[in-house]
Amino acid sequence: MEQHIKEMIQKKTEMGFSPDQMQEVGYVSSVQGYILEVSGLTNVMFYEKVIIDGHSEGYVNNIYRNHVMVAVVREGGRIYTDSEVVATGEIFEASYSEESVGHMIDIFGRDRMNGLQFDCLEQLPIENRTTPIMDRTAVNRPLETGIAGIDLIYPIGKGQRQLIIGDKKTGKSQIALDAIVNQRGKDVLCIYVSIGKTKKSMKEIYADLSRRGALDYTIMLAAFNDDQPPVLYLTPYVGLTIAEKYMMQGKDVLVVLDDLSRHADNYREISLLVGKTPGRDAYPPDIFYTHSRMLEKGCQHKCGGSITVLPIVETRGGDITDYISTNIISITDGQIVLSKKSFDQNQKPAINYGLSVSRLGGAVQPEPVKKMGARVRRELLSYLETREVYQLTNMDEMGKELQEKIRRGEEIMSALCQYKYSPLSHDEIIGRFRHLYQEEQP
């Protein structure tokens, strides 16, 4: 992309312009909301950075034989048909300050929680080019997020990318909110990145955060669901490339993405109307490659440093088969699933232990927790399994053996149950299970 500018300022230098010359002003034939239609642009490439009426900012988002489609990030006025489109000729960047740890920003580098902008800001491309397979190690380092459920039985990795999925009001953000707690004194930088939340409930998560002394290693990325949708499309992008900045200097990050099922929607939305073919419920073809190319960040780096990325995704009816949820299922390195069926059985976290998994499982556990993890793993899936086909039996009918099969399940899933914002260690979440196997240890 770099040489392809300097080929073009070269050009143009031959034909008589100087640098600061070198502006190509096109035009608005049609206006879409947020997206603009635009003639006289030749010269432009992709994600270029262009200026609408002198008070607007975009970039471009699609090239065609006689037009190119602009998308609308910052409106600073109204935008009519015929109104002046000027290029830059640079690549639109966000925005990042250091000073950013301990706040809510966005991509133009501004405090969403006073409308402030920081000072000392650097430009941050949107996208890097991604980690090579030759600077990338295995994963074998726990991240420990607290939570009884997931250390003990479904593990994550530093490096790692594990699928957070489940209907509405589960409790999906609250696991990854609850892993971010949990890192305080880890030394890993968290970033939470929100796409589509509404204001009150991010200043509700800003408010458990602070409270809990999160805010000073977290970085909260937001997008809110009134700001422009190629806004919220490009946030996730950034905050993974912030990560990126960190990772390189040998620091782990764990990157919350809430969530991506708002994110392949709004993608549809902007590829509809940029008039890209719609595929399989409308998403555009492309929409594998979107998500892909934004998870397969999460990496265990060479330099010691680390990307851990915990997306999110919401389901309907508990289907994790539909389209956007098999995609990222097959990105990812494992699912935590959660049931509205447990949510309601007062279950919490409400964590479906038969459909979840973790495709490293033990590779990242100590040996004392993958020593009991593997034997309450295989314990409470046996329980499940027979839960699920005596569940109306009355106890006084079973065999003496099924009904310590059922009473021992029962303490398993006692023990599993956990209130928000509650991590145990290591030691701690072993205690809860040694008195059920103190009979098997030498």
Contents of the next structure:
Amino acid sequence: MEQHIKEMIQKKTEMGFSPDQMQEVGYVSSVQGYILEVSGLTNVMFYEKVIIDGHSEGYVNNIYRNHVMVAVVREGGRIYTDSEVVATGEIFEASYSEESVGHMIDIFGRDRMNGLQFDCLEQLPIENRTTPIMDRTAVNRPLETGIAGIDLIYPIGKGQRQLIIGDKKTGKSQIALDAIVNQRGKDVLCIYVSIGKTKKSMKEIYADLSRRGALDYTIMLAAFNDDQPPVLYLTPYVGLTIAEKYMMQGKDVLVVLDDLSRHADNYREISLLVGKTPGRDAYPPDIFYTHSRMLEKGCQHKCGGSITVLPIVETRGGDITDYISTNIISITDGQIVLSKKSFDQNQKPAINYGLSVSRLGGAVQPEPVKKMGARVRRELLSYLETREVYQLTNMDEMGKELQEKIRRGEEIMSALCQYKYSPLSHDEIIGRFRHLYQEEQP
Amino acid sequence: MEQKNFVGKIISISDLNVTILLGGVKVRNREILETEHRDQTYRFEVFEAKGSIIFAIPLDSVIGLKRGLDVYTTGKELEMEYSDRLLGRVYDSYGAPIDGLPEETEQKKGVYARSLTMPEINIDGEVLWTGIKVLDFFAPMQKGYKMGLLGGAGVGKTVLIKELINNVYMKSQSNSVFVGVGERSREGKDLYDEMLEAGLLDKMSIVFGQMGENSVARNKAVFSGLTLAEYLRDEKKQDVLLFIDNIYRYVQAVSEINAELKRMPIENGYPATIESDVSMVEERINSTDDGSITSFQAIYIPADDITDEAVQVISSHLDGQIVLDRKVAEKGLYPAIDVFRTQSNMIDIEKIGERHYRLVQEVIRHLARYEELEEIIAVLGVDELSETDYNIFQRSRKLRNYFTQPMFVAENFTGIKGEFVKIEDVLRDVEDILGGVFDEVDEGHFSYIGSIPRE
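With the form predicted alone done, generate the form predicted in complex with the partner chain in the same format.
Now the complete complex, all chains and molecules, led by this one.
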């Protein structure tokens, strides 16, 4: 085989082709859904793009002694054993157009609403190397979500990775969308990455954002539920590569990843299919690294640009201590936990203030908000704990101090309620809570 | 240009495994091999050999590699700076400085050293107070100890490690080594900036193999860090503080490599070699007559499962452990310590004296009863308690609040200045709370204070 190829190269070179223009051809020897075993490609590179039967596209994700494995990312027709696989000599990359802002796109540079390809496309690597530690600087500028429970109590800074976690239908995506809508006029580019959402819900989100004028500064990068699993796997990485491109131009970017539990399940599916050893809950042992290197792209760069990442994780039965959730909690700079119970009590946004955390805390808040935030948080947490212990005790028989504590706690909780898409500025938030602390002075 | 020797050709490639067919030469285990392609140098470490086929783990990404590429040997293992020049510097897992300063090396040494022999190991050491109430009270330290900080995701391990750096390193004359393994790059940079700002970087040396790096980098960071600490102990004859955040990530990285090599795993995907992999590292962390290594190791508890194999294997090497609990953190009590699982070999009348020992037992008895009472109260309310139980209930809540502490490194969260609390004050305060001296004071006054203010 090798001899044969050498001869062929020799011949082609003599005919005036350079070896780079040569195309190597192999044949599919087995088809396992979207994973193909291909023999005959002796000279391909790891991650090289290949074309199958002229209509489908894939990339090499394993090179064995006698064959290679190809993951199909675009299926334009049927693939059979013996289908022809042509090596392109290029590393598989995403296509992106500068005109994507305001559109729903995929990683191949197409507008998903009409299926058309953008005109001037550029190639972007799926993943860049993580930003070196020394190129990062401290996260200390606020990214305002307009939600009092977040901006005041568990604030998010530009360059922070803040997880949004909760059961189905507790308003996870809503918090991210609120944050995007609130960036209007704040010179932040938003990228909403969908990993396996339904087409219908994506259309709804598109309409929602468009109605509120948020699409002027938002890119929606979508991998639908029925896209090829390798595409679902790659899409969030591409979203962050796009974000890095703008960060390096000094821009602030907000990336929403909706959602990573789907991404984890999708990666588990691919891993088990290619025969990786399963670990805890049958996820492959590198599931942590899969998410850690993705989320580590979020940072405040020394060039002035930043990437803020809001990954979303869905839990079951309110359990945030399952494997994937704790993995991601251990990567992010904090989490906003949403609880079904609060949601049902109409305490919206349904933030569980006891379990939520921001590791950066006041470092990203302006001084007055920081002061107010620290007091409200301390008082709120102590109220929540006390309420639990004394829930059966008759209010009238409590000590005065205790009664007062519970009354103020209730007041704080009601001041934190807020309907969707009704953002508050820092000043308005302070205004809401100021009266609580004026009474203090005799 | 170094002389490079041809060893063989690449025959298969996956993310973490490159198979090489040898061309009649011999290579050592852990030798570093190289290949060049598309203007890039790819490096591998020899991991396993089967006849003339060797499996090597790539130090960086393998994207772009092909079958049939020639592989050369460097004839070396991974190496780390082994001279005074290591102080004040920041290295990556493979020993290359990443702080942007010129690369000045005097002498390098392979990162895989032997562990110490029995006669070399010294187990004596003086007490080391950390100024953190709950640590000094429940899990006191001595020089040369290995203290583990165990906790699930987001319960405050890193904050505690940073407070320890603040309280122990800043107050001592010791040199220190910080090894960042599989943790956040942002925190790494924050630590560097803080040390630089406080003028403490010149006594410190840092190795980063953070979570954005591949499995091999996260695996090797520990070995590189240990080499630095050993230089300070063996050559400079110093007492060294070693901070590892987070040692669990080392085992995790081994699992990832193991899976890629298709070796048979044990439960939860851990490598079958887990015990020896951990021993290889932990047995190097010891003190000699010349110098000591005192280590603080953060240990991540995956899925909040403290019975996790990796956590159990690592904690069997420790002299003491501090366990952080999500339930405590949820109540806003930081440091969020589970007092029932926190322990130290120092809790012994001979080492800390009878008074301290007795108080620890008494506090644990109170808090254990408090846990039971909480359940009773959830059904019956506070009013139904007997007087003894009522006192235990109230005093325990005060104790619980008292063991929170404003930390220097957490000023941004609490808005309160940190405090270093002396052990004598802690013992006196605890004694008085138990004795009922503060029965009339509202429990709220005990939260986030240093020692109890007295007239």
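Just so we're on the same page, rigid core means the largest C-alpha set that superposes within 1.5 Å between forms. What you see is a predicted model, and the numbers here were worked out from it, not measured in a lab. Positions refer to the first chain, counted from 1.
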item: Exceeds or equals 2 Å, Cα of residue 66 between these two forms, core fit; value: yes
item: Exceeds or equals 2 Å, Cα of residue 402 between these two forms, core fit; value: yes
